[in-house]
Amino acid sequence: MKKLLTVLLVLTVASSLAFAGGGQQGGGSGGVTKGMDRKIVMGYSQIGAESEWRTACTNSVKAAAADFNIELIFSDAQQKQENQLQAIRSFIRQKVDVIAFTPVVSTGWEAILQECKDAGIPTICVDRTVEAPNTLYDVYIGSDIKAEGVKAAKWMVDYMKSTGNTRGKDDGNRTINIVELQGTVGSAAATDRQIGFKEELAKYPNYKIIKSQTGNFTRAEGLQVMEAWMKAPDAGEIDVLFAHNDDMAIGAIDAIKAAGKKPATDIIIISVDAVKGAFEAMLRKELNATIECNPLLGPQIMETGIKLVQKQPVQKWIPSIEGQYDWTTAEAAYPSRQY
């Protein structure tokens, strides 16, 4: 009898710890998921915590999982695709109900997505797309990233024509020199923002990108790259900085000020994300504009995950609702910003 009780105790403990690894967050241990007759488990592979935007996205995912009573197994990939592949294979072994992930880079996903499909586990791409047949994943939730680049270019051209910088307005004759801080090389966010920006820029032959380098979406690398550009002989010819995210732009602003130049006046600055730090920079008149990329995707992810588990139809792409902000709208919008 004592041996039987010991075995039963071990089995009970093992069962309660089945999903305790992998940074489990949210959900608790009881009850059922909203709209379900049982509690479902979601594995989520996040790329890291490289920016204000990413932190806001992660917080939204965790809060929504708790709200929907979804058991969330959360994994931070620390900017490494190999960590993501390892995490997703762990999710498959644990037989989660649905897998969501934000890909570090856009390539190299076919094999793991096929493994998910073979295991009968639906998959959600979040924020960034993958270069793989869309039959291998179920849904993409996020922005029209290419459109963000187009919006940034349109805002820049309008501003340079109407207002300009200390070197003057765009009169159609003088060359407008642009430097570009790219996001992580190979990521859909960086690739598509650059494509959209360049496609719109091609309509205006006097606009030239004279320098383009990755800052890996981080404030520290944005500062480092801009410091080098401000020490170059042609630093005085820079008219515009386009940064693929706000954190790199904020780092670059510090470098511009350290070089004795006035950000947003000597060098016009446009970035992407619309985090609170960008609004604060606009209120200080150090950033001209930011194109919104909404990170608060948690509720959409959870709702979609439930539908996939219930085998309900979902759109292949669920777009975010986003806007754009500049000096004229920042003050009114700032108090209501959630990230």
Second form
Amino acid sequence: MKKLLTVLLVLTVASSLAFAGGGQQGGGSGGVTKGMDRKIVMGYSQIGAESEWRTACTNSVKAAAADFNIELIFSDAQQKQENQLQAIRSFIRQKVDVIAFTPVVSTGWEAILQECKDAGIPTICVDRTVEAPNTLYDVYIGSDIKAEGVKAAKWMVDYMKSTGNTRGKDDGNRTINIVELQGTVGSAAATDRQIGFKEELAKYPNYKIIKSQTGNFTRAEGLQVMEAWMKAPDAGEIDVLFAHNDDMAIGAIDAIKAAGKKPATDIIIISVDAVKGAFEAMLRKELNATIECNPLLGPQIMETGIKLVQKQPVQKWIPSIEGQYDWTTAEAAYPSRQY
Ligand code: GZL
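Starting from the form predicted alone above, please write out the structure of the form predicted together with beta-D-galactofuranose.
Okay, now the whole complex, with that chain kicking things off.
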């Protein structure tokens, strides 16, 4: 009898705390939901560890799971979609309460999402979108990636008109030659940044993308591709580098310097993410600007997971709040950066 009373007391305390912690950052017992005698279990399929951004995202997810008292089964897919599909099938077999995943590429998800639906497990698409009916997943938590491409193009045109590079400003006539380091081919992050950038660029016919190649969001590949471009006969005609993320930009900066050119002066460089490495490059005057893409999604993911398990209403898209930084703002912002 005494044992039964103890169990009942623990359950009562836990369920009352659930509402106190459910929606708050650092929510303590948010993961123990009313009517449940255990923690919520979330399966998370992460892409890998290709960039500073990805590492910051993973750290945010793991920290928030602890803060919200959610049991996290975390899988690193090493950049392979087949590993993600295997991990999600394993989550289904384990009968987790909710599944979150960052799709490495945007296609090939309909079948697995249907399997999650058939198993009655809610799904959260994180950071990158999928090409699938949005009835197949419950929520998308992440940035407006296309808008990041538009912002990058807007910043670039403004800078070329006001300041320019060593070959001069944009006087409305001079052809401005751009090279583009794309992210992972087929990923929504690369596809949508390129769409946004080109959409804005179409307003300025004298801006031309003369080369575009994937650097797979990594420093190493950004360096390799830029090295090749700096050895080509038309290297001296490059005015701007648009990199889909800071890691590739940082790799490219090393290649530009190795070729005896001045990054951010000879070749203007605009990238995306706003990770610490980008701020350090801006403070060294080697990177001109970066468009923020917020990786600190952990608290939103956990809050949403709890709501889905509690069958509470959630909005279909939970957008990230983000800005942009260049030499005029980097120094003041750097000390408070969290990733
Ligand atoms: C963007 C995210 C991208 C980052 C890269 O939402 O998916 O993947 O821009 C990361 O740094 O590798």
